[in-house]
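Single chain ahead, written as structure tokens, the form predicted alone.
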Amino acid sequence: MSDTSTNPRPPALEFEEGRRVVIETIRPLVRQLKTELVALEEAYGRILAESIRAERDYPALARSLRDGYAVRAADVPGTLAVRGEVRAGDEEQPPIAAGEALEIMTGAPVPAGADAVVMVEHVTRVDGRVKIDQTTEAGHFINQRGAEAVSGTELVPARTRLDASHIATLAAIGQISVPVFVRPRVAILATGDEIVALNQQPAPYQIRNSNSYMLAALVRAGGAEATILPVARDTRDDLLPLLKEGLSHNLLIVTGGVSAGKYDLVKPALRELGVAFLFEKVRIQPGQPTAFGMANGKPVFGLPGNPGSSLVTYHLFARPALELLAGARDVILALLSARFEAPFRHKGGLTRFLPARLSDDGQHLRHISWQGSSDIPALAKANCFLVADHDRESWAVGDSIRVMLKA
């Protein structure tokens, strides 16, 4: 099969700038996602397609936020006669008068005439009548009406990934069912001759399909929905089917067959299929020939075989893609910062993404050797990979790298 492209390839590009045209390809086809309605059980995770506001003040009344005595401030230091008590739940009590003092448990309604709240800790009880010895200010251990949201007020911004306490604040406002945005549909398909179903005995030059699951597990928990196709072989009848399958879903990701030796056919069969690449090269490794297209709205991604090639470049390019077609606001590449436990040393050229071990406690970083990209047991060992600036070549104990985390 022949490429007749006469278009010039695109030159390769910095990861950095390779995530930005990722993004900003991606962008502008938020505004033609699909919604629909969840129950609240089953909204976490899922992206918010509306904003939600609050349907009354929060709190709807003035509340205690200790337990205490609901006084005038006006009347302490002093010695106060008790009126009663009021728990949450209760109802609203009568106006506090001067001189008066009502036990008030934390949560419970402050009444009216009543401007502070003096801790348990803080008075001596007897016969009745409560000493208070310090004085106190106006909205002392008072959550006043409205104090966390005034009705009308915005609680969850549109395309808000929800988390526990989102799920907690709709729960509060009575939010049954939740608007949010349909899970894109993303086929993953592995190329090469070499692999085999999970089921199979592999032979000496076989490997199973680690990739397709690796990749569905990674799409699944960004909030989408994979679907494995089956192996392509290395040939043009054989990958022309299944790319036009794997085109019909909302996102395309295809490892392997994407370099330049003879049997690197997926480029060619997509252009055929009518994709138009971005870029088909990045300046790291591993993950050096991905590539990145369009077709007919839909992204395409070209992964690189070897499971390390996936696994970093899914998350350099793919994920962010796919986050925004779930309807995502921010698509941010954390990188944190780590110090070396011991030397390290890597060839300048290229940006690596190195399997390594960070601490418990986040500061320090173990590079884990490995055999290079095809290394699943040490990418199974690493919770991070190291990013090795291009620039520079060595970093000693000590020293400060870049870190990103696998998951």
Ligand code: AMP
Second form
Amino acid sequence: MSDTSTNPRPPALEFEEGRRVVIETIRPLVRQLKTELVALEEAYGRILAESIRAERDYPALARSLRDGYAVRAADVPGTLAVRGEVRAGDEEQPPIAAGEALEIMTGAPVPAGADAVVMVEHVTRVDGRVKIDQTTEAGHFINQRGAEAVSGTELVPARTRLDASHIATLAAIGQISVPVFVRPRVAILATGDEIVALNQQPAPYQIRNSNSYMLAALVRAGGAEATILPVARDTRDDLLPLLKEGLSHNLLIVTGGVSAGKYDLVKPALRELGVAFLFEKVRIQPGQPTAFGMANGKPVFGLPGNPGSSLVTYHLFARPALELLAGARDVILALLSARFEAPFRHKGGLTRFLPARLSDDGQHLRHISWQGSSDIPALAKANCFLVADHDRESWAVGDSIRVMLKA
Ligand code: AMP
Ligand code: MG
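Could you drop in the structure for the form predicted in complex with the named molecule? We only have the form predicted alone so far.
First the chain shown before, then all remaining chains and molecules of the complex.
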């Protein structure tokens, strides 16, 4: 049976299409994730497993939005008798009558009878009275009971990655332990005869395994557990057991050995283990030979070995897979736009992700010269990648270009 006649090699994809393939393949598989409870202080960045609802009205009573005077809107302009004061933290005061005002502080309960607050800056105090020259209208500077959320309303949906505003929400409703999804387990396997472990001194023709540590850092930052497997030699016999071990995790990321070279044996070995590839080539540089496959519902990425390629392709393809497996609903590739500070050219045909520096105001961009995707020092100088479209070759000073932030 000939593989190539019945199952032609999938075509090379643009990076947006590749991402879509990853997301559409993995999203339907994400069900029945395990959950656990974590303390609120540990919940930042975790993915919420159950929706969070308001346990009472927000606000729980009408509150003043300003320091000033609670009045009946119909009584002003006019001079009103000041019946006393109410501070934030005070109980609700008795209703005010016609011709009365209550001095009120921001956050304090608005008394019944009052339907507006006039700012302290807009009144004149004379003895026990307050003179108001302006008109106001009912509801002005009052945060009505339930205006933000009525009791039972969903405040944070399940599958949300908890940011600081969600932590504030959970704290506001008194939720000190938070149901989140258990972190996915990700295996990272570096391959290559020239790659040595960090506790070894590399000969001049060898290099240290930087990819595994870079990727483990990204995986952990994305909310997953990372296991670094021992480096695999470029032989079938060395690769098979390590790939098999990798496939016992929720996600496997392999680096190196996925190009067209004689010793690029990762894909054949993965096929032997039952992996079907959905794509094996993306029209980008670095990262063209990126491969994405599935083995029994388990995603596998084969990322090209140069650190620049691994970094870019992790962000583009492996990261959304990891985020979905972590339970997240949103997988966003956030691209900014900035203007070149100097003219820039590239050879079209492929979309290029090149190291660059974005200015403090996020508006201006400088290209960083690099020797290609093995150039770790250039990556370390960059704070972003510029995204040079495949169908454009030159940019003048001030022309805008898309930018992908680097983590
Ligand atoms: P490959 O994708 O196997 O053709 O690898 C391309 C190049 O990436 C190699 O020549 C190495 O210079 C580099 N490389 C591969 N694996 C790693 C790794 N784990 N850490 C750092 N560099 C690597
Ligand atoms: Mg190699």
